[in-house]
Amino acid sequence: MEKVAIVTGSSSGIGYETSLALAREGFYTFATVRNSKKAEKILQIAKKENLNIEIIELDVDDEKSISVAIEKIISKKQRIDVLVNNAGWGLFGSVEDVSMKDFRAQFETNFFGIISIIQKVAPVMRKQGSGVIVNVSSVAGRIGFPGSPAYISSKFALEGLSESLRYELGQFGVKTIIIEPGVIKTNFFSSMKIAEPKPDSPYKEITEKVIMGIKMMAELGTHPSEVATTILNAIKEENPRPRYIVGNDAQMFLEAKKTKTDAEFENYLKKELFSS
């Protein structure tokens, strides 16, 4: 029986991956992104391998989109074996900084939109006794740091639908992965928004460093086809673990995190975000 498989944000970076390696591995793929003419790319490269690639328009922020989109898959495949929750973005800013309007659109897309996508899908897997809800998070859904507290608090949530989604879900064959990867070598970093610090913002500088020091980390971040490969291993294995960290770096904070205390922890990664 052909594999079915939904993956949101396929315009580039960890999307596009994902997309191509699971349509290479034999799954019937809808790669959905939110304008379609982004997607010269990868049907280009679907044309020439010959892949089971078709796009689909689905806006994470829209509800009215993701129900008409998910209904044309049901609807033309009746089943969903593999759904990666990929779509996100991220926002630089102080929590006394970022307005509450963008602190809203934020979790509107990095949360809310999954929650939306999973509670159309949820029910096919269900029925059908299986099915593999894959949420790309975030080395920053477990560690948070200064100056980017709108989307590492975004990931912080999902990290705990994730868990829930393990106990509902599961005892319906359905199965939840959580992927955490570091800093990526994508376009992310460099189209991530920047709030407009207050004129007299005493956290302009610390936001700055940060920024400075993840945009220097991305140039010699993790290829997002190294997630798509841990992706597409961690929907094959009978038994798939909660969670599958990607990167150097996210092993690196995350082991000293559960290592150390968390004051200890503290002045460990003020160490590595301002040493510069």
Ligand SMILES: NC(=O)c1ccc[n+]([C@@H]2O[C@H](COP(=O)([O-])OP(=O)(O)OC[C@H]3O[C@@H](n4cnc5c(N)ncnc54)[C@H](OP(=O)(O)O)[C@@H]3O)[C@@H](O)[C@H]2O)c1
Second form
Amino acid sequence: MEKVAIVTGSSSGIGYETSLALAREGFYTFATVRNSKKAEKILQIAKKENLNIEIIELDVDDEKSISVAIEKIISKKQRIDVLVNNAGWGLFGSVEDVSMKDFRAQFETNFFGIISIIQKVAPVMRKQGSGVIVNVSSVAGRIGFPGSPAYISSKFALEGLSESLRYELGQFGVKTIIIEPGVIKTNFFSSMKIAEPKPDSPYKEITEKVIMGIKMMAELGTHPSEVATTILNAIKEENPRPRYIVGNDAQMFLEAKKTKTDAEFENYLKKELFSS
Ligand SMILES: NC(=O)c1ccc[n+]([C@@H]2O[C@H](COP(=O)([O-])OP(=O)(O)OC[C@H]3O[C@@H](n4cnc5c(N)ncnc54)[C@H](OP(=O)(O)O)[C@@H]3O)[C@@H](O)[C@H]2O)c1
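Requested next: the structure of the form predicted in complex with the named molecule (the form predicted on its own having been shown above).
Next comes the full complex, this chain leading.
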């Protein structure tokens, strides 16, 4: 039977590589993008390699767009085997400097949009008695640091949602997996939004330091195809783990988090990230 996959945010980076990886594995892949003009490259490759990739417009921030896209997919294929919630972006700036409007916009894409998609896809998977939901979180979904609290808390929220889903959907044969990449070399760093600090902001320096550090790490970042390979391997497992970490940086930080007390970890992170 033909297996069907949906990947959000397939225009670049992790979503682009994951759509290709799933299609190469034989999935009929709905590579969703918010603007189909950005799908030319993936379509060229699909044509060249004779892959089953279909582009569907889906803006995670737009409830109507989600409904139309998912309904189109269900009426065409009547099944969904894999959903990869990948679309996302990063908002930088301290809690006091980020406006409520921007904070909410960050959660709209990175959290609420995902809930809306899952609400439409989960009933299909439940009826099938099978399916895998892959939520692309981040190492920042498990480790808080200054300079990016909106992004970090949106990913922490996604982790909690995913843990709940494992129980709720697990009883119906539907699996939920969290992916935790470290720094990955994608457009994330050119697309990220930086809040304008207030004129008297005391957080300007620390935020700039964090952004500079992350951008420097991005130069040496892991290739997004490694995330795609991890996703592919995870969805093939009979009993997938809750979490899959990608990248040596993420491994290092999350191992330290696991083995240290909270106080030890805070000191460790301060030294690692802000000692210079
Ligand atoms: N890069 C990293 O270091 C890193 C690390 C950990 C986790 N992640 C996570 O990985 C995921 C993918 O990011 P990436 O690194 O591959 O960055 P990317 O190359 O910038 O890709 C982000 C994708 O999300 C899409 N997107 C953003 N807002 C959207 C919306 N409202 N509706 C639909 N699509 C939307 C973008 O579409 P457009 O082209 O239209 O903007 C793009 O396709 C994100 O969830 C990110 O938080 C990234």
